[in-house]
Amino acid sequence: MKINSYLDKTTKAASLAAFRILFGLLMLVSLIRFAALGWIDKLYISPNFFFKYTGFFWVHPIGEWTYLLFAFCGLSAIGVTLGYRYRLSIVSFFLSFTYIELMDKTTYLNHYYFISVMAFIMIWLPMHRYYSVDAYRDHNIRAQYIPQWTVDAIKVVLGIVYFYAGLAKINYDWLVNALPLKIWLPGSYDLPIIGGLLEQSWVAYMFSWSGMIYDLMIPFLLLWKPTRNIAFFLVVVFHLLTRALFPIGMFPYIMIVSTLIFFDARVHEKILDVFSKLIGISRSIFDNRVSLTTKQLAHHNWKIYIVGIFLILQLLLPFRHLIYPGNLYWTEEGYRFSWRVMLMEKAGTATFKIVDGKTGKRFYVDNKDFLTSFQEKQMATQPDMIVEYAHYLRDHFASQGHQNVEVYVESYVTLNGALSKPYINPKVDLGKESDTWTHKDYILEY
């Protein structure tokens, strides 16, 4: 059978080893950068209220212990890099990083989700069988060759990220109106050489169309050997340019390094040789000509099933927005976890009104009493966050002795520079609405 033939194919383990080291190092740098910028306190300790993901209401902030959680995550990243007690290290990294990510929905970013997805995949792959502390200490687990599908699984994840980002750009505002780039690009007018051009309308259209084509094509150009070098050059140029234009942190570097997985194992061996010179341990120690078979790795195929099911889930999840009515960018139902990267400029205001349902007495809430400015900005344009905050206000004022508490919101939102419009039905008591995966009919039509 063709499937069995594919599962029997092997490739050099250097590919996974180099990916593991570079991934771990980037994660460590990212965590140190996050702490150095003071974001641990600003985002996860100082706020009085935290927005939770649907289905993860059990995840709670842990106050000052958050510093310890970040330190634990950093130590796990070091363990992943070294391949030291790899299974424990990668599971610890996945759980700690994902817990941090889930503590407040306000901080959601596609690249945080990407890291969690990649870390989960890495749990099931033989990343430590070559050029690792584990393999150095135990020659029984060393393997110079591994199943090809273990490398391809990482390529699939990267392919999904790029291709789905390209699909998402096939929309009217992005291609016909060059929005939101027409709004954003002029803000970088002070960049040397290209700054003046960024104020030109045609440049926004060029970036919109080329960005869409790039995302759709780059996975295939990387897969095909004759175009791989030029494709990687485009990856580097694209991500460095986006890093210069937009404040998107470490994501461009993570994607540049990750796409190295598409290259032949000889490239990864050269990368490992660089590390060999730095630490004084020859790569040849691990070259034992042993091949790790799929049967040895998968233990009756259950690891293959886990990876396969997870990849299928990643293929399907971005399409869940199709079950909801209305404009996706307006309602944001099914927007997260679908690789829709920087596709809209959205801003709004949300003024909450507390009403005594029996007497009709009312007063307005100053959101600054409960939320940070960043939380308030994010909440004002995202319906699930609006209703969750309304529940918090209901419970808070009820605990303060207010009777028959009802919560209403007067909200206005602008999408991609259009005139602001009423967003949430002001006549709906949000304290009685549920934050579920079903359609939120209190969102007004765009």
Given for the second form:
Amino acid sequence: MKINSYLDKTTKAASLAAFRILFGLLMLVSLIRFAALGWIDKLYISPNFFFKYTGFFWVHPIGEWTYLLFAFCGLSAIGVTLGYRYRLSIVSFFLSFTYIELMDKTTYLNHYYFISVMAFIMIWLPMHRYYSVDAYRDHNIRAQYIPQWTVDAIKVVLGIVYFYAGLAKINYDWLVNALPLKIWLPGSYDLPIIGGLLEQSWVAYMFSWSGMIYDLMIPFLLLWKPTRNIAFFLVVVFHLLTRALFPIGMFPYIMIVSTLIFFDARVHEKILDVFSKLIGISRSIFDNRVSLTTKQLAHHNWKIYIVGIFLILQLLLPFRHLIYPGNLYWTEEGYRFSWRVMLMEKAGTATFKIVDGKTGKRFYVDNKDFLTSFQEKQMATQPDMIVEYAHYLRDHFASQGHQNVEVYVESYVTLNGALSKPYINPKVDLGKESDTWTHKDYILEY
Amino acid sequence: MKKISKLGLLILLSIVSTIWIGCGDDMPSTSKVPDDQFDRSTMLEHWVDGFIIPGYQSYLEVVDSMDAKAKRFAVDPNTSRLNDLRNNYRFAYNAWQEVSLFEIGKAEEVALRNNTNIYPTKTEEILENISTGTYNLALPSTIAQQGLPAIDFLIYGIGETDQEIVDLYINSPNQRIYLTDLTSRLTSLTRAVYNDWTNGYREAFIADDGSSASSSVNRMVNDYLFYYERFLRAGKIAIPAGVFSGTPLANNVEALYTPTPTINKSLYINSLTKFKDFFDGKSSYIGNGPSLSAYLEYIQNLTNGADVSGAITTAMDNAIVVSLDLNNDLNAQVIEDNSKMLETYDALQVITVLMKTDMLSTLNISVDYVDADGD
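Provide the structure of the form predicted in complex with its partner chain, given the form predicted alone shown above.
Following is the full complex, with the preceding chain placed first.
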């Protein structure tokens, strides 16, 4: 009964409409920025080799067509913003954006994953029933009120991002040693005003602890009305500060804008009023007093199941590292897709040795012949990338006529300022090891 | 209405602070750096005044006189003038080791290193250039037909005996022109680089003391490492030892044609020593000053981090000890006992690992100085 009455609760559709418009615009800006910085070519066209995700080996780079894919993705973002053929737009945005991300594991960032997650959930929500081209043209889909849970679903996604990022910060190095912030903060010594403070140890501790508390608390402070305004102020300060300290691109703005969803529908209506003034189409056209019920929205409730299962999956996925042995930061098994943001300073070198298993004849590989320096850097600290690259080298040199190819790696990694240590067992022929979701026992102990 | 103006104010505030922060990235910092901070601009100054400018100055002097001696030889080729030129060439090659690592600014623009020291030199193409008399040394495709390795071939390797070499020059005007084209090209390229440093670039380089990916410290450290990996470790030792090919390539040593006393080992030792001196801030012109070792120690103290600077120093000292054991002729060393070359490579590789992982991580320097987003 309780669940049913919750599903019957409604709220103003303006909330999702405002979110849709702001999200679409930010995506468009992000894509344009990405292209303007020359990163399409640098990251997706010029490399010779691409690191694939397990299970997505069928995703192939598409050369010069990548520009078209970005254009398509940008057009979809415009479609989302306008609410024009919304379902088609958001599905094509989700697919094209995710395809871009799947092309090369090297560029994995939690905030790209966040965008895929958000776009996926937006497919199932009534984002276009209000203040959209679709609803303007077809009054049948127009609705002033929508089920409350559709807005809450977005809040849950945001809450997960913050809360799990906070949970991840509860670890020894972060809290007791203020690492890696102690290493990173002095790097921004030349910032105006605060620059001089950043080399102070207490500042690193303050940032570490307040960052942890902020991440854990902010979803609740945003949910609770009395603290909402101050919470939003903190969101703005926090993200602008991280923007100033670290090279994190558009992410701070995306988070600042996304958290507006926690506000009252009245705020969202005001945001829409701003757009109304800009384009001269009044919001009142959409105020038809129609309530979209959960039943109308979700035939046989399957949309609720999709959203529900997806959210539960999001809650569980970050804990999958528990099934792997060893230090998570060292092995990175179960590290991605878990909102572990800026948690460690890790760097490494990996030198590959190709050996003829019969004659013992050997030579070393110059990684620059195959990888960009960005790829080389990312590969050197991530075992799944090391083994994937080793397989590529095995096949490459076998196809060049080398016999009995065995691939060994001499690798060293430094974690949070400790002196570098051997990383992958140099005696293991990586050509014979597989890259699966099972534990990689050729990772040496930390 | 009140809410909306509050929100508007917030958004305005965000935009303003974004612009303020955005500009902050590129603006040279005008605020005075407090005393307790490591002064990067002093380090940059020491690099320029203690290594780069005096290094180029002495290299320029010796390539200048090499050019003059090549021209003297071309006017009247004889063995005495040839030997004069050869001596000067040995000095020039040695002096080059001091500046090869500073491929930054004008040197990068004119590709000084590629135009000066690409070996093995392509002897057949050189001979063809001489016989046809048509060539364009400014083309990137000709980098292995010019520079010090080509001069090495032209003054030592082109004939069997000294008299034979002199006779070749007497009989071939084209060969005389080619030799002096090479020496004068080295002079003019080096002069352009030197003049650029002394006419404004010095100040611009020192002023760019920020922390952005394209700041002077970041670029210099990246270039320093790139030089070490590619030209010192790989070029001088690993490639001739066959580390990357599986089979030793004895003829890929530096200064292949220079006979006894061969110089390739001393060039290598000199470059390794200069590489270490730069790390320690030990200038042979103005004495000691702050450099990477001091910078590392400063950061290590801040973070209670591992003694990276000490580990690098130990690795460098060890590499020098191992290297001193090599034959004076690396070509002979590869042919007779390549295992010593491989041992040397292993010792050099320890430095690579420490610098690329530990040093860059400690100094917070991105290995790829083209910006990319992080989490």
